[in-house]
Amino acid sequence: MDRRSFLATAGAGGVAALAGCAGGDGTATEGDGTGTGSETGTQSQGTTTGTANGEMPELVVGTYGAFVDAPSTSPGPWLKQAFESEFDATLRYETPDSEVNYYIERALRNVDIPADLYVGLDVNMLIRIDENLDSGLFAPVDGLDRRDTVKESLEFDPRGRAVPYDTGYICIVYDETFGDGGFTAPETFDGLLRDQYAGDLLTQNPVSSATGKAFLLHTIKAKGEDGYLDYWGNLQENGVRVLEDWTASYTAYSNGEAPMVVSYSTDQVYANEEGENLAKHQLRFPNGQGYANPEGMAMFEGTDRPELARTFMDFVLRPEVQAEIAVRNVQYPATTTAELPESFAQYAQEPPEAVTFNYDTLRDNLSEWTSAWERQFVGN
């Protein structure tokens, strides 16, 4: 069950959840996203794409299932309707089970790729593409009117193929009401090692979970390449529980099995919309930092509709569209110009400092880091 499906199922049972929409990364299917769908609307700009031969052009967008599979909350259906209402074009989604790996496999077999764009890329996917294909799956994107509104800190493709459109920040969510009440999460990574927090933290397997991988990378940022394995050894001695994915860990957290879980800093947005007790959805950024997980969109190299693809990407970067995607995906917008509704701005929290590793560092080290973690953690 992906994150969005989990939330839809769990909602009736009072499980509040949240936030962030990491598309699957091929090792994880944490669709996430619990958007609430407040209508910010789009501003018609009277633009058309042109229909020289009288036929309505179709833009095919590949993405992960959770981007489109919950019509009341997912951004996909709203985005399709808004785009088609303004432009003389239709938009069709493809949601292959294996996500971007589906297109990598087709490229490896030299089979035609039917999609024009992919929405939901992250840096790990780009690395996997570049490791598996001699030629690029995606083309560098230029000529976007709103490209310079994207936050520089969220750029994750040195070759200019992926255009960020939203981001999640990984942090610790904690329950102030746990036990006798008054529970407070520690302010630092070292604080998680104190005896008083023994057995209190739930997180995810970095090999099979995007959020778990982000938390592992944050510990490497904090403790360094030479220190993170010792830190995880100490976490293990202090009773950290590593579950398979976000769904499993958040279910355990929601069931009161532990007072802290690794999750997203937009947790309170959905909790507030669902009328949950926000004391059970407090946030802590260890060391005053949150690990950024931006998502991007990219144009397939062989598309025969490059201009329509660019039109769509510029549309996604509009301030009002960025706001709507953020609300529906329960993620932060990627641009500096998004017009967020007051409810989102009030309950979503950006970390004092956003941290992440760049493409080159992850390409050179990610596999070794996660393998070393797995050997140590699973071996113990």
The other form holds:
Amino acid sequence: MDRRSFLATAGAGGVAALAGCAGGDGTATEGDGTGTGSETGTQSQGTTTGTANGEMPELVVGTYGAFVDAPSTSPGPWLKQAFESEFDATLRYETPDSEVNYYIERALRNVDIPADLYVGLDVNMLIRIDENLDSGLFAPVDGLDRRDTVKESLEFDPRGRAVPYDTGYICIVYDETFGDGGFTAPETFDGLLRDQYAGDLLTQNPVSSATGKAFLLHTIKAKGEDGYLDYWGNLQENGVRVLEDWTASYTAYSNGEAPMVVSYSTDQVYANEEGENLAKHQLRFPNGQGYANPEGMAMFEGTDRPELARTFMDFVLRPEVQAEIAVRNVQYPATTTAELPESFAQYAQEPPEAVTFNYDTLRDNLSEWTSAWERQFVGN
Amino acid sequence: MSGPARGNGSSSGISVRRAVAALRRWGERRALTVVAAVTALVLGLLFYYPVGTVFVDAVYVGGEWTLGPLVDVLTDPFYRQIFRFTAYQALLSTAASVALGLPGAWVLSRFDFRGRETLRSLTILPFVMPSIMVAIGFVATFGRTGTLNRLLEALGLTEVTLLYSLPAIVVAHAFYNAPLVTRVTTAAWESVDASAVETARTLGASPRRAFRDVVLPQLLPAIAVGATLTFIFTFASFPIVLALGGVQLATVEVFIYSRVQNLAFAEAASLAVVETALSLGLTYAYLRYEARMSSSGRGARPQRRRPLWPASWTRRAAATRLAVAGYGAVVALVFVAPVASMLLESVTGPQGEFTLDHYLFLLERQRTGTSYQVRPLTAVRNSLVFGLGTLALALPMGVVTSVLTTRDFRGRKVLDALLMAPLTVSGIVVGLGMLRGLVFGTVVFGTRVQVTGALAVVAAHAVGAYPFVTRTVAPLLGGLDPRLVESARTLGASRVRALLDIELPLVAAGVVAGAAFAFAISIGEFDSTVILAEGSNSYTMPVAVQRYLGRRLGPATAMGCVLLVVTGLSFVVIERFGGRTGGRGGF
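What does the same protein look like in the form predicted in complex with its partner chain, given that the last one was the form predicted alone?
Below is the entire complex, every chain and molecule, led by the chain shown above.
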């Protein structure tokens, strides 16, 4: 099944690249492909010749568990198969439990990093890296053919290390069938404070959960730095419930514990695939906005396969690969050129307006904002 | 080992036999020392060293020694409030666990009924349940549309909102810890000598008086063990608090976790130091109490159990049985309903229909899973192998520690408390320490020494498990008549012989209970497993449950049910087999 969908989507390009590889006689040197905007085939040629005695080069990709091992669909296995069948390389996944922290820890302790790439970086992790390490951990990436197809609005690293490959829009998912039916979520943040919604919203800990953090940041966007704590005071009075993480809150939501949960705007894509009742997966973008939380990939500074890593990144940005990742990871693609299947376009919703804080603002304020929130919310 | 000495009577055979016998005698004499040394080594390497590396963060910041972070935490009113709340909820949880656990011990040790032993074995099952599964089961049982409310509705009563409140946390903690109270108390109750009770009765004591004067003093240390452990565990509780209470009711451990995630190590370590100091202090206080309480002169004949269905229904017999039935109903709601909810979830499809898809997913993953994915059977096998390995390591470690700490010497209680430390340090801190100290390795004489893989996982599990063996065995061992060992020693038995042949059979119930705990700790352990098994195929069942979590719960709950069935069967086997071999640590 995986194989067939791969052949259907990536057929022609793959053949050409394979031909390019087969034609290579191993004379090209490692540096050849850099920054010249050459074809993918040539780049992979450069890397295959990089290894001694014709051994297959191995690209080690660090990522989070769900990227390769979610029980539903995860893009990892497909990506590995598609990449390996086109390029003369093997792809090995590493899924450390503490995710990117694992690599920060290694760098802090001066232990070598075996991975070449990390997939699944977000702006918060990037800030954590920059706060804890003098080196950036990742190297700036240049020379990608498809770099400029990435949506400008999703770029989150001013130093050009992270290349966005997909994004989630965080919004409110609500259950129309809740109670006696006919439930609708309020259209604004202020609406959430109304009596009729008392105890109706579930969200996640903004200190440790990505969706929870996005929701907190969205309230800061809406209410301002000076107003968000008051707003949360009112939310708390109205019975908002903040749980550990997305899984815990979504479980409670699925069990009918509350009619609204902070989640992703791609919720219906999954619900549709699973044959669930879509009335239980309605979306609301508060104030007509969705908070964008793009995921990026980046190349470790110490990698000895920069060419292969670049080849991989370019591969990920291909229109058909972007579509496949979006569907399998249930996220939006990051490029303007992705060729999304109709079912995805039908059920995923992009917010009328996407909002997000940029790297600089977050680096200067994030820890202060969250800790002020924590002290107010937990102290009560 | 004794191969060459077998089979012929030649002179060389005799000398070899003599040599082997001498070796065995030497081994027997030194066995305690050897096991104690291994214990110290394993503890040092897999516990004190890694945890030490984390605690240093609290006092060594930016290349300088300082008390700053510790003082910051201690003087911050916000954190003081968090510590107060943490202690408060732990106190409530402990009271609830003891209240829920004691009747269980009474029923299990004083009544006879079909399946009693199986039920007794299964009391440990909640202990291995991954917390996310408990949370799922609790939401389904006590939630807005849960079993309890549907029951209340059917009875025409008003609905209750229990979730996201302190009572929800307390009940969930009781779910985890009441069985612990039940187990240690049952083990002690079964070790009560029937003749002492009979003597009291012959001397004219009423059954109530005999219980108060003879039985209760022997149960109190066990109840105190259960209560102390419960307090320590619930003090460091984290996933349950967040899943069922929410961030409003956060404990210290929640803050340690979030600080570690944000790499704010000095703050995390300071919080952990204070948390550990409090837990260790409590352990020390308990140990002093235990030393005062231990009574002597215990024999081997347990009291006779009453049939659950009495021969004649006197008013008294009926009242007793009514109490048992009432307790059964509470047990059904608190223990059976959440587990049943999880089972139900594992066979429920997206529209609420019956389906086996989630189990088919497990089969499919087993068949087609790749090297970087988690396969169910590998997880089952690893869990069992690690569990047995942990038993093999933790039982001797725990027994020897309990022998050492029931001897009299200066500073014994301090040593004992330090030996109990693995129970008091948070899993997050141990995990982080292992990551940095062992997984990344340390440079020794120019070479990087790393500790990972299956053996390290087993050793780490044993470190977490042996205090349970010690704490279930030591109070019983301390209560034995010292003359028993003395006479055996006078008759020429080595210390180990006396231990194996005299003492352990007398405290068999405690040893088997400890063994079950050791196995359960290994099965349920998560933090150090994921860290030490990194990148290898050493993942266990709880790790698999965690990995299968996603937008739909089915696969994770199906894996959770596999975990329950496999561990449930293992416990029954352990206790049946352990009971038969007389609890000699013969596994």
